[in-house]
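The chain below stands alone, shown as structure tokens; this is the form predicted on its own.
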Amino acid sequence: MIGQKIGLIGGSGLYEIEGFEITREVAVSTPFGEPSAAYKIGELGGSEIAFLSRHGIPHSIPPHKVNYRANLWGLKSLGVERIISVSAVGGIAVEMNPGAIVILDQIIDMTFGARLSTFYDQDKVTHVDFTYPYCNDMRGPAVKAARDIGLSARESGAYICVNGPRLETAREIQFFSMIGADVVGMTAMPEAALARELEMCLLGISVVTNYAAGISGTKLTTTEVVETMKGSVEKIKSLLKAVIPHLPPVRACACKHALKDAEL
């Protein structure tokens, strides 16, 4: 018997996990347009997995053009209640070195106003609580799973999300460090906020693929990002295989009641 349905958002290599056999692909239409790609459905660790390649197949959608609303709405329409989001980031904090795996706990949004970031921009005025953007009932098992398999993972980290597609200046990174950012990327928002508006739980896992601008003193290249991500994919797969079977079978967190008392 298959248990809970879990959404997995990330790069194309993540659906090639040992034990995860894709049984079908589902194309979903939403009121917000088309998702990035068809959802690949399979089973892993006793749960049904709906995998979505965030940037399309092949990787062709830049971060500022991703239809985040359609992506999240599509997962919800498939019955997904929990999402694991995997992303590549640049390291800002000294301990966030290339190759590090980070189990995120906070977000700083620098994309606000540049992207369609809510489902509530028409008839209803809704202010969803976003104090803790990542679900602690998923973070806890992820931290434990990393320890159990001997994976060295940073157990917290603040992700600052920029609009892109350009990379950042050295002074921007200095500023981001001053306001508490540990890593920088381009996809965490509005993905996380939309999941909360849909009352879905979210776990954010990032791979540090390079030092952010001005830290290493060398030019940033996409080649570096791709190569480091490739080298870390097996670690991510091991973590996913370890954490999915140990997620609580019943949601007891506040995420599933996020809209309670949120509407004016």
Ligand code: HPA
The other form holds:
Amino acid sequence: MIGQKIGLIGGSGLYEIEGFEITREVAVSTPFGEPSAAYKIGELGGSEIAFLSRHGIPHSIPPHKVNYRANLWGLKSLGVERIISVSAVGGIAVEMNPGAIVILDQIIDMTFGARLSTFYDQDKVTHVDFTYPYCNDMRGPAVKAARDIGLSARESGAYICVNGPRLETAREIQFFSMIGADVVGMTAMPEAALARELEMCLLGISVVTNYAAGISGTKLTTTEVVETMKGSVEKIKSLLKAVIPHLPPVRACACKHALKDAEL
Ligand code: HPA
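So that was the form predicted on its own. Now I'd like the form predicted in complex with hypoxanthine (HPA), please.
Next comes the full complex, and the chain you just saw is listed first.
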């Protein structure tokens, strides 16, 4: 039997998942414009999945130009309540070596003002709680699933989101380290905040594709990012397959009621 519908957003190097059988593709139009691509609907781990390639097919939309509002709205309109977002990141903290997998728990947003980051910029004044940007009822099963399948994954991590598309300076990375960032990337925001505004649950899984600027002394390349991600696809796929059946069938988390008492 096919369970709940889960949204899966794939980032650089994760454009499709082998073993995920696509049964149909759905193009969605939203009041906020077009999502990055058509949603691929199929099954994985016993659940119906709506897969979206964040950067389009082929990869042509840079992180600062992704229409995050359309992507999230589109998922919601397909009946998705839970999202798993996979992203490539640069490693800042110790152990954040290329190939490491991180189950995210925090975000530091450095994109503020540069991206359309809310659904509430018209007539309603709404301040949604974002203390814990990722759903704990998804993080718990993800941590457990990783342990069950013997996958070495960091069980928490703070993602600092920059606007890009340029990579960082060495001193920026030093600063990010000082303020508590473990990994750096360009897409977690506003994706996570928009999911919360739509009262959707979000699980963020990052793959460290390179050492962040100035950490290893070698020049960073986009090829390295995509190749490392491709090399980690099998691990990500195993983790996804293991976690999906363990998500609680009914949502009992705070994400579901995120807008309660949020409006002025
Ligand atoms: N910096 C920012 N974004 C990234 C990086 C990085 O080093 N690697 C993958 N996405």
